[in-house]
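Just one chain follows, in the form predicted alone, and it is written as structure tokens.
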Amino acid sequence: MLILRLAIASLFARALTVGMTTLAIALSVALFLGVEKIRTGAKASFADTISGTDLIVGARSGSVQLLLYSVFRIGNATNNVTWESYQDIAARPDVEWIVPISLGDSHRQFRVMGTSVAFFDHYKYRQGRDLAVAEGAIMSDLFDAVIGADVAKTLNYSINDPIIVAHGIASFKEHDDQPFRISGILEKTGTPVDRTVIVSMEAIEAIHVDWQGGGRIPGQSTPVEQIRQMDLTPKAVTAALVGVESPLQTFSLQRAINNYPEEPLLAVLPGVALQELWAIVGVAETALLAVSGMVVVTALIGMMATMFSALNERRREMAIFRAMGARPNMILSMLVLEAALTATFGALLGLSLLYLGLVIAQPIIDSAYGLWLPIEFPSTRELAVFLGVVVAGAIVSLVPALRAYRLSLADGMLPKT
């Protein structure tokens, strides 16, 4: 206890240089416990872009890349998936829901998807969220369409705007002759659904009517009202989100899926997927925390150099002390526990700057990127690096402590010359 009682009050007589030493740590825990919780929460909201989905399907390729352009809307298919066949799979008994996709046409650089209304009800983000509409409502006449959070910002548009869908990606060809009426536009979600132009697959059949080879057909304008009359049944389809009756068919219906003998098809695991496409982008996480964790190392070595600087001022009040009788050991201790308790400051010091600035940002990172970092208690690595930073500092103390240790009383008695 008088150890602790000297540590104390030593470190209360330097309030000033102790002071920046604990802020310094403070922010560098700040910073790294920081940067952990935006990858963390990275990590869950990449994962949690699509939920409650049991399987994707679509034209054999590789997983990665169906799940790329059916989900995250980058790069194309390789192939469609004939009507027959999506109808084959909607109508085995193990299949509860589906949901079918259409893409290659373009808004503006935003995908647009054709899909059905059912989209709308099963498809899931962040463990289960469902689709919002912000504005307006979901589309009803043939040629409505509801626009991601991204697409209404971006654009400036508002309910009952006009947007006229260009034929392919990056294309000068424009469907301008049946342009669509903006019913709706969704709430922010942080998934490729804010940067997407969602319209009905009958109105991606409307539109390319009077089209074929990827071009217009010359002389040829089939008026609107003719069009409404037709069947617009599609004929293929890009991917398909499906559903199960039950978990334990999953495996099951992917393995018919995937030896399915009309057609070439590949169903992959929406999950597994991303475990894939994740270890491919999230190489960069450990470089970021790899530079976060060297702020932390500077800030321990800073209070090393501190320390060293100090312990040159100090030398007389080592002398005294080893003059009433403290032994060398003592002084050890108590530069050890200063910096062990100046590393407790200062990391505690870190947590609750980095939950206040949670409670401040959240909501403003959630809205602006749809990405969520939640507020709870510190997880077991937050505590582990809590842990880290005091034995560290601990450690780091023993330097400029042994070099106290090693100082005779007659050093400190000496005047400065």
Second form
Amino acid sequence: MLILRLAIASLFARALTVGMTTLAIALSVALFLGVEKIRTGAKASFADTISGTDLIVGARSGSVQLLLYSVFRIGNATNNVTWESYQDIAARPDVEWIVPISLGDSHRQFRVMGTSVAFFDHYKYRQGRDLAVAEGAIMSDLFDAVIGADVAKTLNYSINDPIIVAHGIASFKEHDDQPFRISGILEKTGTPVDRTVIVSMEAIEAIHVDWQGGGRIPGQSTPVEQIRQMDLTPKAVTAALVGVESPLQTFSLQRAINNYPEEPLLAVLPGVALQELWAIVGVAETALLAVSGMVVVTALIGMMATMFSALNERRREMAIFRAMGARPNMILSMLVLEAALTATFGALLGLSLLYLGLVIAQPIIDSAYGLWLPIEFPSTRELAVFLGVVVAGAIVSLVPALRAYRLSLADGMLPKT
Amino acid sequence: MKRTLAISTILLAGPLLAEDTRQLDAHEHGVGELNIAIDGTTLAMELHAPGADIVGFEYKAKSEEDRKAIDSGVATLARPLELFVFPAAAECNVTQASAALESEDDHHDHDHGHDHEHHDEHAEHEEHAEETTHSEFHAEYNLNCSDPSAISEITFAYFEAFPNARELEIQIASASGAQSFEVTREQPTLDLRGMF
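Hand over the structure of the form predicted together with the partner chain; the form predicted alone is what we had up.
Entire complex below, previous chain first.
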């Protein structure tokens, strides 16, 4: 107890240097835990992009690629899936529901996705949450479009605004003879749906009626009334989301689709594909964590350096302690205790900085990146980091403390010659 | 041990397009696949393991000894609870178990034994079948577990039963989605806490 009182008093006596060391540790701890928080948050929101879907079906490529273009709208499909194959799969008894997805057109920087109304019933995110319409309603007419929250915000759209879909991606050719009407705006989800314009499968067919091979057939413009009369059954889909009757059939359905003889198809389990994708993306995240870990180490070494230089100033102090009857290992434990206390204050301050930062940044990060960082009691992992910093602080301080221990046997008591 | 990545020349042909469809399955010695699906109290598992893992060879059984090895491999595979150990609290019982050896030749016989004659390359290929063939053991199990939530882990005695097996790639599908895992000879336990 005496040692604790002495250590605290000694820290207060050197409030400025100790304060600086504490601040350095605090910032490093806040950085490390912040990175950890973003890492776990990003991983969770990544895994939450799609749920409730048992299989994603597309042309045979790789599971990660299929996941990227069908769910994240990154990259393009190698091939489409013919409507016949789609119907074949849909007709299987183990398929509970199937939702087509047709990609390939864009509106400004956003992708346009053709799908069926069932998409709104079956696409789930964040552990089973449904898509919700913030304004208006889902499409009911051929030329209705539902837009994601980011589309509405970025382009400043509201219900009933006209919207023109461009052919291809980043193309100047626009399907300007058939403007769409915005019928609904979805609530923010933090998934790629936010950056998507959703129209019906038939609408995708309709806008391509007068187009062939990337260009409009010259002089031909089918009036909208005539298009409405046409048979707009899609010829192909880009991918399909499938739900099975029972999880027991997941693997047999997957095998049946992968061995489908008429067309090379690929069915992937979204959860497994997400894990594969995360294994690739996760490398960067580990690097980030390693860098912030080094910052903590640097702060602790900084503390050791200040302790070393303080030893010189405190030679008299140590000598007086010794003269008063303090044993050398009391000097040692006092120095280690000081360091442990500094590290504890630092880690505590770091933790408070982290939570302060979270309170301020949480809504900003959520709206800007769709990344939800939960504010909750520190996890066991964070507590372990906290404890680790305190223990590491104590261990690091052993180096200067042992030096003080050795010196204090005689140093400062003898007049220097 | 060097990993041998080989591709089996299993021809899976549909009934109509037997001549046009060629597909190759991946085949890696030492690595088996186990799929587990769970719905309520029912657990369905399917195991695909290279012949090299189970009996140590993949050629067509030549001697009495080879045939015995295959029979004992199939017999061991047909007792899933001795290979995959579930916690006692889950009270898992086997309702159905089957295991069989499938080789390249079997595929020909089962699937399209009738079109042997019109593939000249095939005839040639089959002459070399003894050197190039790959075989796989397939097993399917149905289990009934009174308390699936008690399945906190699965211990793989599989690796003790089959000294040539090094790794199992596991996929689990349940109502909450699918996940993949890997168990190895060095770490033969699968931690499933919070999964069901």
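Numbering follows the first chain given and starts at 1. This one's a predicted model, so the numbers in the text were calculated from it and none came from an experiment. Throughout, rigid core stands for the largest set of C-alpha atoms superposing within 1.5 Å between the two forms.
Chemist: Would the C-alpha of Leu27 be classed as shifted by 2 Å or more between the two forms after rigid-core alignment?
Modeler: Indeed, Leu27 is displaced by 2 Å or more.
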